[in-house]
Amino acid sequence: MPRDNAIDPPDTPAHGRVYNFSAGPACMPESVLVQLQGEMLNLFGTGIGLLEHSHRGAAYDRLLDEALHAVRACAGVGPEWEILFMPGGSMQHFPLLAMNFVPTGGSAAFLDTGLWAHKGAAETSRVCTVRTLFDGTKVRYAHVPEAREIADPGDAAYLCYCSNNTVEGTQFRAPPRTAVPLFCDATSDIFSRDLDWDAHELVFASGQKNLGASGICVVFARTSLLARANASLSPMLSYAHFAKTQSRPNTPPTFGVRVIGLMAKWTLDHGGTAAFARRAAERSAIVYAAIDRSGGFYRGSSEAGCRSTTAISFQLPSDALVDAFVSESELQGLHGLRGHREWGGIRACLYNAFPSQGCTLLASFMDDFARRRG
């Protein structure tokens, strides 16, 4: 649960740092970075640094217990959910999900709502048949589907979707409803808002955004789902085996586990997911207002009804103007604004640790740039 004495995160970065709008790896709380700095040399007063501790020792036991407790509290899930820390990025989980949960000859269903969902479906297709229940390419990924736009999953083993599409700047307001188990890639909005856990069987997120360091994923899986997993898989590919071994079937990414634990605790200390949802709505509204009052100079990538509160994507009239926007914004201390290389334009990512004053400064810069260049 959120702390009773929760405080707001700092509005501005520390001296010498800039406003980092990067999509990920993304900005982290400076207090967490400072704590990690000390722990790299001496963890828990042991005289041994974080990267040097055995994953079978008492210090790592404590580190893991703290991380599990903070993550569970931040999510608000009970013992019916297993929490796994797995090495690698989120993209590897798409084929892993199929290996674990799609029976021989079976299929998985997808909602193709953006670049990462599209790539996830492609990776899954290497393992099993994929059914696309919504093809967002037909609307250039401008919106996520309403219920009437989602096809019947039939006998698919599960339906997988991406809750927030960082490239295109769209976000599901609520999870899609389906008759089959629902899996979610929540990489870019985990812990930025409350999640309807009752609607899901499995949720995963990589650590490069609201969870801190890259190279690790957190997976929430219902114990009842794991009981039905493919028992013949290699242990290193098995979610059930990771649950059985406390996420350490071999040497785990100890640094990443510690960072996730500290990020979850920081989220709780600053009000929890409900507080960050409110902040995300307020901050993103400032930037969207600058888009809307530009008279078409800035063109939002997403329809108004599904605008993301954590990833704002928009286009300018030309690539030359994009280059000028990026160069001039960096002179103002606003960094990481260039859009994804496969999408172009500008992208402002407002993850939990992003200082809110940066949105006001960005909107002011956008107004001035449009006046001068429009």
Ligand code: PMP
The other form holds:
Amino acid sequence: MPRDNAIDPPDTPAHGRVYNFSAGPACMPESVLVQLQGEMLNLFGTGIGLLEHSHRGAAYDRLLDEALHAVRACAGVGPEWEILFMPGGSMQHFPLLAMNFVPTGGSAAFLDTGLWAHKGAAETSRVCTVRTLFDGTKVRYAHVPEAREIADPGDAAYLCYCSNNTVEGTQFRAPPRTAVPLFCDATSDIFSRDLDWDAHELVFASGQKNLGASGICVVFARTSLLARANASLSPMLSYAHFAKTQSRPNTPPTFGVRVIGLMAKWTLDHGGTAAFARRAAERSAIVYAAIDRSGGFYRGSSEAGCRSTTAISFQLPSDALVDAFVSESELQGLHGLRGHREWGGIRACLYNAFPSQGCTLLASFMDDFARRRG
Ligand code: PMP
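Coords for the form predicted together with this ligand, given the form predicted alone:
Every component of the complex follows; first up is the chain already shown.
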């Protein structure tokens, strides 16, 4: 069972490594990297390396079983949820969701709360009609909607939202309430806190943040939802078929499945989602405090009530200052702080494996930079 008093992960990087604030692929626990290093040559004492094992053999059966077990325990979901490992990134799921769950002539609803939700809606609109129930561009994506700001979904097949807007740094405190099935892109906050699973029918996340490897997604889907999916799709695009074949309708991304399994186990070993939620709140507060005491030099991208605990995004007075901030911070061993290329500014991602001393160092660097350049 997850425990909230578990030992904290190391709070500084190993010798020769730096604080990596990258949005993804992102920093991973060093213990997991070391384990993978050994398994590359010899998995489970078989004399065959992780990348060399057949996906139909006993070693992969064990690896898959361990991964499913750890992911299920970390999420805390029961047998009414299927857990799928699917190749590709989160972006692939937007059209896939529509193909699987929107009937001919039907629609999907979206909350446009940021760049990824926006791109997701655009991808979906290639397959079916999209209804935007909240247009965050009108508020410069500074907040996620309250219930009264969300329009009626009508007969949309589902409502899809993004729980944590990685680029803009806003996060839903609780899932939006809606009369239609709720789907969640949890790519950048999966396993960083408890999720209200009862509110959802499907949740997906790509691997390159709290799950480790890129190019693979975990999809949690209710068995009852899969039973209602479009049965005439190519099996290779069908969630139900992935469930039926234990996520191996063809050769699966075996390395990614192992990484996700180890990441989920590491998360459990360090207290599970509740402990990481507490840490994320504490760590992000250190950086937000530096924004707030800067007298407006740093301008946070999100409103106070929905600040993300895993992606902190802020602007500086000029692009030249952003460049200076990035290069000077790197000299202090603080890397990966440049904001998304379509949003600008600075972004600090604090995923589960991020060593927490980095937040204190970043905050004091921010104080110093503002004093010198403000
Ligand atoms: N959704 C969110 C919330 C993201 O942060 C990202 C990538 N950072 C994506 C979707 C796209 O993920 P991928 O590159 O795996 O398709």
